[in-house]
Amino acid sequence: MKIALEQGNIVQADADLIIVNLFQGVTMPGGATGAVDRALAGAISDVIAAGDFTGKSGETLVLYTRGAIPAPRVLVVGLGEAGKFDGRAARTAAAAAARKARELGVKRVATIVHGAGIGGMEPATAAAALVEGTRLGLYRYAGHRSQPPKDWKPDPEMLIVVERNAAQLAALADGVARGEAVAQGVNLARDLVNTPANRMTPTVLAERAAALAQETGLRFQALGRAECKALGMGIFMAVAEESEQEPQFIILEHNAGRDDLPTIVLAGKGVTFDSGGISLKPGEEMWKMKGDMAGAAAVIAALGVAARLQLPVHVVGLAPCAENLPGGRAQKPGDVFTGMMGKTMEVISTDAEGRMLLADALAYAARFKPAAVVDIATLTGAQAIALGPHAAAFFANDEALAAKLQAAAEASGDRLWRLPLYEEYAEAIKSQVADVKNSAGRYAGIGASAKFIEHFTEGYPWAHVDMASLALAEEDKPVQPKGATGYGVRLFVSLLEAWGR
């Protein structure tokens, strides 16, 4: 589908299907929806006064013109409540509309931006979640089919943005930018999560993150079996060695060899498929665990968006990808490893493997002299637990760092709850053997995987993202179709905005 913007009256547009807006609670339609219910003689005002639509979040309403206006069809979209009117309630209604639309099969569609007006939204921010809503909740995941669903319908072919004032036109065209880069990044990051492990394996991931980089300018390298064992990564090699798919150490970095600007590092966890190893997991479900890569896929879908809207400053993304299966070279509860700073590890538990990735990750991290450093990963079954599926967690060793993630958290929609990070965490996981163990076991389990990360970090702010509930949804909703979410690409990207200026 092609976004196009254009100046003119949303009553006179020339397209399939145009879209309106409403308020939860309004009876007398204002703005451009007035506009076009004065036109329909009233009809959108009937609706509400016969109770058939109160515009709640999502809710959407179809009404035929027969002729009053260009349009044959229009389509009044529920905000939702006015005080409570914010970007996710933006996104909502324009991906219940789109996904209206190709219900509708119709080709070309017209819309005005909800919330740029009574809203209060600034017109940038308004298109921006206009557009994010609109290719979020048209998402689909065509996978391995030999012939599409037969249900499936044609996306619309044209969304234009009508907009009546001109002196808005220029703000409105950098938020449909944005919107776009945006949405492709959290798109990428879904069809890497959705795809099946024995078709996402760490090789073609780093083939998917070399493309990436070739299309957007980025600098690219990967570091196979070789490359990392000569780095001392022997904790992510512990991990590595179990199978026979080449582990790949990705290093992704935007605004390369800029040395006058500030440098971020994300770091993403990266197993493409984790069977816990010989701490083997249940069976049960254990098909969702191809979506163990999703914090990996989340930072190389980051550092694609930066590169599209050329923030200015200095990212650089890392990905440690390998899967953890059981095998004839696989660690060993009880087994001891050195990773790259110099510092033991001793294994507790095979399928707390991620952490070990994020050690050396993290070690190699410093050479960069970040200004901050933020790991994100399907860490543990407690961020589960304690948040299910509407927040990730996550802990800091900066109070700075801190209230930039979380105002990150805000500004894009991708939630976070922030944990604390207590010395005594540290007493649980200390080894008797070792300079840390990996696992403090059943209890506090997702505290102390924080401490045991952070023991891997040195000389820069660090945070860290449990998103462990956050890879897949289980449910379909209008911005968020089942399946993998995309989560933290936004989060990343709103961060590296508000550091940029």
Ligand code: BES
The other form holds:
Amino acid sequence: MKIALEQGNIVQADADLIIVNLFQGVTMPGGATGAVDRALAGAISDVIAAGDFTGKSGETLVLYTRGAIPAPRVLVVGLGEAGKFDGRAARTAAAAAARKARELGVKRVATIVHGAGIGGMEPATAAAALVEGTRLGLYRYAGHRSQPPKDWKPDPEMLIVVERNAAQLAALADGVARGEAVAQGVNLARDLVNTPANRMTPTVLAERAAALAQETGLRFQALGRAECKALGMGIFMAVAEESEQEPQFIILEHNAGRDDLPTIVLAGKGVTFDSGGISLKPGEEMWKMKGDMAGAAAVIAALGVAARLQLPVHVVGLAPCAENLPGGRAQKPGDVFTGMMGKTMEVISTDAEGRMLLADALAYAARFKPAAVVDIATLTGAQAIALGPHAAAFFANDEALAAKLQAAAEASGDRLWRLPLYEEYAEAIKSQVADVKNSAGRYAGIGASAKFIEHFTEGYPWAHVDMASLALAEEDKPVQPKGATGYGVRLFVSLLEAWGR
Ligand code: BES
Ligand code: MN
Ligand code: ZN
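Form predicted in complex with the named molecule, following the form predicted alone:
Next comes the full complex, this chain leading.
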């Protein structure tokens, strides 16, 4: 589907379907919706008066215009309560409308920009939300079926964003471009996460990162087993030991060599499949562990967006990638390994492998002398139990960085909830035989995991995002089809944008 921006009047738009909107509880539609209502002799206000359409967030109403205006169909989408309207609501409206348009089988669609009216959002923000919501809502994972499902209708061919006010067009065009880049990034992360583990090995992930680098001008490097061993990444390598798949330590850089810009390192857990290793997981839902590289996917995709938007920051993306499998050479509970920093670690559970990858990645991060390091990982089941699929947990050892992340979460809609880094958690991961152990057992599992990672950060402000519950969505929502979410991409883009400002 192509998205184009045009100046004009939505009432006169030449399209198979025009999209307007309504806030919840409004009885007399105004603005563009009011103009369409008048052209249709009050057809929209009739439906509202009858109580059959209330403007709830994501609610849709389709009316047929019977020659009153050029377009044969009008879709009114609900924006929810005016007082609660934000980017999230704008994206939901756009997604619900786009999905309804696809269901109707229309080819040419015209829409107004939701929320850009008087007293609304900045036009660029509203346009970006429109494009993001549309593209994210229409996302489908093509998968590996021999035939596409019979009930899949094709996307509309064209979405025309119509704006009356010529003075707003430039800002809207900026917003459309930003929305396109961000949506492309989120949907890339979704594709990487949805792809089954046998087709998304560390090597394939590195190839995909290399292709993205080629397209966007990022600097790319991937270190294999021999190079990681030579660097002394003994903790990362302990996880990768049993897999036939070569581990990959992916390094992407945007604005490489620009010493004048602040350096932000993003590091993502890339376990392409987590069986638990010798501390084997139960079989029932083990397939979901194909999504255990969602942190790496978010980092790789966010770097692509940073490059496409030419954000004025030096960004380094690190993605340590490996499979976690049991076998004759596999790491065992009780084993001790030495990481890149020279610190030693005792294995309590081979299923606490994500923090092991991150330990060496965060040691590696120090060489960039970063202004901040943020890691992201599907790290603990405890995070999922605590917050459900509604927010990721985060930890930070620096207040300024915590505030920036929190603001990025607000701006992007990729929700975060902060948890503490108590010293008691450090007590809980003290080992009898090594500097630290990789699990403290059942209680406060998430705090111990964060404290473990902090142990391997030195010389920079650091934050950690645990997104275990956000890799794969079980519920279908307008902006978030069931399956991989692409969580983290929008969070990081917002963070990097704010840093560059
Ligand atoms: N990848 C899992 C965490 C996870 C669980 C992600 C559910 C997504 C959904 C991680 O490697 C893991 O196994 N964590 C263990 C750690 C424990 C052994 C200390 C956990 O949380 O149970
Ligand atoms: Mn695990
Ligand atoms: Zn894992």
